[in-house]
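Okay, so here's just one chain, in structure tokens, the form predicted on its own.
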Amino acid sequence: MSQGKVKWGVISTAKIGIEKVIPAMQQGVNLEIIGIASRNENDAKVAADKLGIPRFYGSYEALLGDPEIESIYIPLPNHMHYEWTKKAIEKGKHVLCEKPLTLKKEDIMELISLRNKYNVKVGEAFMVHTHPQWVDTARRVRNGELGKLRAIQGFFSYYKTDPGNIRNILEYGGGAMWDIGCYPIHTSRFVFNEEPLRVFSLIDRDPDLMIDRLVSVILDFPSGQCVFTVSTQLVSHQRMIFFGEEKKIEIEIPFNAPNDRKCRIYSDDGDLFQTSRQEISFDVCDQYKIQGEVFSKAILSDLEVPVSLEDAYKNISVIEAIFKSEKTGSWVSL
């Protein structure tokens, strides 16, 4: 292991990596990105030149074969996550893979076995988990500032109908649940600090693309309920609200948190005229930078990663139950 900085490689020149994650991670104090791979060597070279990455590879296998690369970031399409996470682990690399880590919970169990065998760190890239606004919201709930948390309300949507877009291809893990529905599931589990007992869903599918384009879900937790709607064919919007017996907290931009301005959450005691409304702001930060640094610290100091494979298993189990509820038209126990 390198002293002080983890040497990272990136598998894929995907847009999210090139435009958001890699530039943010390059600002991290305890890591450096030394390689990037594409199945087209020229694409890898162009990305490497643009981002100032010293090494590029014309295949994913070549990057995994570089002994100096210690950890891998994977922003591939959803259906490729499991395959390349597995291959990276088997090469003895630590892995941070975009969500969803797999499309079947059984695959997570195999990855857990491999992680333990090769003694590496493996995590799901829910960047929201380590953002200060989410850490603070969870802290306030657990400290009892809202009274007992009883209900969560969430919404996340955008509008995309291009059949060639990877998010609209069913067999590639497209659709609202895998792409964005995973966020209110993960964050409600995180803030409640417990697992749902059962789920119910209503799903509307695009008649041509067959993806789930509009989904409404009820998650029944031991302490209360989360109700959320996600859509790939509605006006863009996102919000999460947490209702306690005494106060509520609203996260203004919960998922696509900006990196060029302060993020804000709001707390109030239910006054409809909002005379008690308190604005809580957070210093400008980049959630992808924080994610990279926290994961790298876990490697350097042998700590738990922010979002473990065990957590990924639980999140994917909820998603599978939501699709089962669609088919049965009834509650599904977890």
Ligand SMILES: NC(=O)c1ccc[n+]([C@@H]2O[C@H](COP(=O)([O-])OP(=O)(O)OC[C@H]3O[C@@H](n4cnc5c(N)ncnc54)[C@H](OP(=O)(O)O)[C@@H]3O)[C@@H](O)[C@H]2O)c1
Contents of the next structure:
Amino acid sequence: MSQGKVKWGVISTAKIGIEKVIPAMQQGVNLEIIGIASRNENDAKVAADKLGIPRFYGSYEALLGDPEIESIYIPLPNHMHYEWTKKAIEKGKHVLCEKPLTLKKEDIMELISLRNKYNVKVGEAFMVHTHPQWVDTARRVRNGELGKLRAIQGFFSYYKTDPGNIRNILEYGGGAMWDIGCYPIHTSRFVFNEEPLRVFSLIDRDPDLMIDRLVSVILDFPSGQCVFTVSTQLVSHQRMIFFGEEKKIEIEIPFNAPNDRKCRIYSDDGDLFQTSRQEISFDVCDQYKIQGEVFSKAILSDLEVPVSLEDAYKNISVIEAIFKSEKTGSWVSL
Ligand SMILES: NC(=O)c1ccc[n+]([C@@H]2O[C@H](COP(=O)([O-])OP(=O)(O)OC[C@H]3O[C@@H](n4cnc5c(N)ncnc54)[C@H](OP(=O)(O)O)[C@@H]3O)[C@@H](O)[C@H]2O)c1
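Could you present the same protein in the form predicted in complex with the named molecule, rather than the form predicted on its own shown above?
Below, the chain from earlier opens the complete complex, with every other chain and molecule after it.
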């Protein structure tokens, strides 16, 4: 293991990597991105030139074969996450894989044994988990600032019907639940600091694409309830609200937190005219940079990664239960 900076490689020229995650990680103090791979060598070269990445590869296998690369970031379509995370671990690499880490919870169990066997760090790229606005919200709830947290309301939507987009291809793990429903589940589990006991869902599917395009869910936690709606065919919106017995907290931009202005959360005690409303703002930061640095620190100092495979198993179990509830039309216990 290198001291000081972890050497990363990126599998694919995915939009999220090129536009957001790689430029942010390149600002990180304890890591460097030394390689990028694509199915097409020229695409890899174009991306490498654009982003100032020294090495490029015309296949994902070639990148995994580079002995100097220690850790891999995987932003592939959802149905490829498991296969390439597994291949990377078997090459002795650490892996930060995009959400959802797999499309079946059993696959996570196999990754857990491989991770243990190869003694590497593996995590799911829920960048929200280490953003200061989420760390602070969880802290305030745990400190009892809201009184007892009893209800969470969430919303996340955008409009995208392009049939070529990976989100609209059912067999790629497309649809609202895998793409964005995973966020209210992850964050409500994080803030309640509990696992839901049972779930109920109502799902509307696109008649041509067959993906779940409008989903509403109730998660029944030991301490309270989370209800959320996600959609791939609605006006763009995102919001998470946490209701305690005494106060509530609202996260203005919970998931696509901007990196060029302050993020804000609002706290109030329920006065309808908002006279008690308090704005809490956070210094400008980039959640993908923080994610890369925290993950690299976990590698360098042998610490827990922010979102472990064990956590991914629990999140994916909830998503599977939501799809089961769609089929049975009833509550599904976890
Ligand atoms: N954390 C976040 O904020 C966030 C945001 C957006 C997306 N994501 C996640 O990141 C992942 C990628 O999303 P994206 O929108 O960036 O994807 P995308 O632009 O469609 O890129 C996916 C990449 O995967 C590679 N690929 C390999 N086989 C493919 C196939 N059969 N079809 C399409 N692409 C294939 C391609 O790279 P090459 O041609 O270079 O091989 C392609 O550029 C998804 O898992 C998504 O859930 C996370």
